[in-house]
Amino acid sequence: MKSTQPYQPLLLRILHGLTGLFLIVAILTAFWTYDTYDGRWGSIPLPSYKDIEGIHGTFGLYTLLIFPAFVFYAFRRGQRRLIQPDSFTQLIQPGKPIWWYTLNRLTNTFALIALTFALFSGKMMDEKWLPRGELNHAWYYAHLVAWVIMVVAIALHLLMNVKVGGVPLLMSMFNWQFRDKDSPKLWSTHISQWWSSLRQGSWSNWFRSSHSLLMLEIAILISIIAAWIIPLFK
């Protein structure tokens, strides 16, 4: 590993990589689904494939399943990569390094919010709507908007990371070398230690996050839970 390449924790790379992989496939198949069943706002000559919605839904489900773990990591171990209490104050220093780092944190946070909206709106849809030609449901429009927002969020996320860390930062997410303390062999030990400390009352540290981050984390987790529960009553 090159010395100029920053080190990323192995668990972050795994969670980020799986979330990103499932999400990108979901985004691509989402457009193919739109192109097959809708196309009112423009289309490209993709082959009509009636089962594409099922494939999109599958990868959307995979993203939803891995997303809670990624959210927990992002807000617990990766807080410094997200919006900070003084972020908006730092935005009055345009052009300075801290300004770009703050924008990077904002785009990272925005990407989490955008993905939450995309997953929630997707779960509110009925898979039979599009095959039946029912294209005017509010949740379908919401999911289309979420698709656009998600594409913009990913683009900003990549651009800001390139700006603050260059190509080495991007490539560090694909480097599978890891330090001894990150070895998967130690994960069971780390989990046992975490559970032991939790039982001893360290859970109270969970509430020591900045107010805005804590509220955002709770809102995202509640949205994920609601995405599973609400469809049961439709």
Contents of the next structure:
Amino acid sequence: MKSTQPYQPLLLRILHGLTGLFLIVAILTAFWTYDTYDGRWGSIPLPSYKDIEGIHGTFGLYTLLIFPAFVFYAFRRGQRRLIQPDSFTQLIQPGKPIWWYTLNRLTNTFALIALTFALFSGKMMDEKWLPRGELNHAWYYAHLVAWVIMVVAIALHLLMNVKVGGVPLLMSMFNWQFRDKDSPKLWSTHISQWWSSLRQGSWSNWFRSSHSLLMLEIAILISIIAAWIIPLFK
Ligand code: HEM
Ligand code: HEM
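Next, report the structure of the form predicted in complex with ligand HEM; the form predicted alone has already been given.
Below, the chain from earlier opens the complete complex, with every other chain and molecule after it.
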């Protein structure tokens, strides 16, 4: 592999790749579900397939299961690729190269927020609504809006990545090769090092993130936990 090519850490590629893959299937099956049961805002001639709702629910669930690990990664190791305390001042200097990097970080962060909303509103759905023709539930509308926001977020995310790093940057997410330091053989060593540093008090570094990022991370994690708990009381 040429060293000039962008490189993504293996763990990022795995977590980002799984989240992205499950999400894309959830988005496509979501459209098919909408096309089968609803279609009020237009439809395409897909076959009417009632079981698609369950398939969508399954991929939505897979996305929900992997997402907390990705969030954990993005707000810790990947923190510099999310919004920064100085992002706002950089955004009022359009045209400078840093402007695009800042916008890229903003769209990365936006993708995480959009996905939180899509997953949360999905958990508020009831699988009996659409088969019964109940198309006017507030959470159903919220879930539909979440789909539109998610599609916009991914489109912006891809555009910004192409703008700052071109196609090679996009492709770097799908590369299978990894550097020696990233080898899965070292993962057990890394985990035990991480565990012993945690026991020696490194957990206090947790709170060293910028205030707004920490708040956002907590808000996302609380929303995910709430998405599991609230349906238990329905
Ligand atoms: C489907 C195709 C996708 C492609 C080709 C893609 C591509 C990329 C690339 C190339 C980067 C690294 C940017 C850099 O090095 O600065 C990145 C980072 C990121 N992507 Fe995606 N992405 C995709 C989907 C998604 C989706 C669906 C989400 C939704 C949550 C997402 C969220 C993120 C986040 C949060 C980061 C920053 C990670 C970090 O903090 O280290 N991406 N993406
Ligand atoms: C970004 C887009 C979307 C994501 C990430 C997503 C995700 C989810 C999730 C996580 C669930 C809960 C699954 C469970 O508890 O087992 C769900 C349920 C559901 N979603 Fe979506 N969804 C999206 C868009 C849509 C759209 C546009 C529709 C429109 C028809 C839709 C229809 C449903 C239905 C009917 C359910 C209940 C079915 C079930 O729980 O098995 N979703 N979705």
